[in-house]
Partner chain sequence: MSTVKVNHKARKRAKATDKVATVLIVTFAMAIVAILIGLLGFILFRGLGHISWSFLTTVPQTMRAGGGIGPQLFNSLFLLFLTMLITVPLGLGAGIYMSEYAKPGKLTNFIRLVVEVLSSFPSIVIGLFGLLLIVNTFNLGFSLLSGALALTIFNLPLMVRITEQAFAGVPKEQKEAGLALGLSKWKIITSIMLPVAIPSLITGTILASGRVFGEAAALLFTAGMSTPPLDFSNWNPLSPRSPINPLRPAETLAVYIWKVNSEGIAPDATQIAAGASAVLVIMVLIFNLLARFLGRTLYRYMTASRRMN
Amino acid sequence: MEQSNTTPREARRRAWPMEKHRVEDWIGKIYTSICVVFLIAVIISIVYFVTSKGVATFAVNGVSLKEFFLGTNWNPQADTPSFGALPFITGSFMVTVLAALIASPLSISAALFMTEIVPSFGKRILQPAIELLSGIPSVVYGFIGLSVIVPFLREHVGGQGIGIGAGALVLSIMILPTITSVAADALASLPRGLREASYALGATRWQTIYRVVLPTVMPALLTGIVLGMARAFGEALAVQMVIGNSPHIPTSLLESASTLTSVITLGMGNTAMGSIQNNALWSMALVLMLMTFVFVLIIRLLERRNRL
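Chain above, on its own, the form predicted in complex with the partner chain: structure?
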């Protein structure tokens, strides 16, 4: 790594007083290493603290794993408190999967439109617009949900408007730009020859897209979808604003429900550090963290497939 051509012995003999460029090199090396060590220390302490607090519910307070993960009754204030987090876990997974189901076909169409059908317009106008939209804060999406989607659902579909359906719609709008930009990048990076070969065989544009382009970029498309899902799963405020926040497993999409993030958002301020209620919220944070690991793992696996 050293860019010097002195032998080790010479270097040692000249070690002091150090030459200027050697001092500079040490400063650079120490400074950048400290930054990296800080980064690693941060992640290790996040994992350590969230895990130790999250495990305390089971280890210290004696809540059984079965009750937490399979119990459907969340009532920490009662005389015989119960800590069933299943409604929140289901809520989180339902909004995430629904949001991905709504957003994926739309985003992939948009990406195809941008790259395969009108590339010049797509690149100049659509791509910057999509990038801009991915920068819009999530509370703004929550506000849109509250003032557009919820009233719309209430008037035209039924129920209170709030619930899993509204949450999924808000999240799907939020993750549209994420999936679209990953998909568009993947499509744009395909070698031209691939398409040209397909057209030369007399294939139509749709045949080329469906038989050649899409199968080739499939791992990248899935990466985009998983990234979107990870974002949706961890989103707290936008969902909390429109989902209704009742601690039950909903029987319809238009019924008030909760997610892990919404319960944490509402509960953390009202419980004392170290109480069982508080620890149960940390256990949910632990579930969120573990799901993040799962999402990252899936993305890594997809990227490996993509490289082959």
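Next block, the form predicted on its own, ref. the form predicted in complex with the partner chain:
Chain alone follows, minus partners and molecules.
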């Protein structure tokens, strides 16, 4: 009887013409492609939905762009309703810029301390502790701001405590982990030879830091700051709890104000879908989304400059 010389592997190959790893590759490609198509569809749907709702204020309800972006009176329930969103846009930019001004020096100093001064202690203890702050819910930050920062400002600075200043302080604490983490990663990724070359030329540690290290990682530091500003601009609950939610442009850090996010969260549940007031809130959401796109564009430009 004639015996076959076919090995078991060859027999399996003949029975199933494709190798196992090729099948796994195809399954992986198909799975990831489906996920990417799903994500793209979700993103496009969200952008279309928010845009269509936001534009309805001007295209359907007849509110002028000038009144919306430059008007200072927000009174949608009056006999002659007005939809001036300038106080909210101004409030959002004020708390965002102030929070970045407060948090950026602290975050960059903390990153320098963790990577340049005490790298072993910073990497084992400080960095995990700072990253832990990013996991705290925003309502906790708002509650701390309402219980600690607002009374402190009321007793030691003046006013009611609530306002732009309290909102900026709460937001600065919230964006600290974001800026610190990006700055620490950028500093840690620098080639060691760069510092050693500076030391070899006779520079001290601080001269190396502010003349070599910081200028080299400046685009990455700016990226971290913009990321922090993007988070601050979109934060709603914590700011809403301490800013006072008053629809006017503040002239002092101790005056109550409101932001785009706070007026949306306060008003969205009390308006009927399709009403002019509801559409005006969607227009504010559209402004928030466009500002997010601007932040992302700035981050991309900074990353491109960093690669160069």
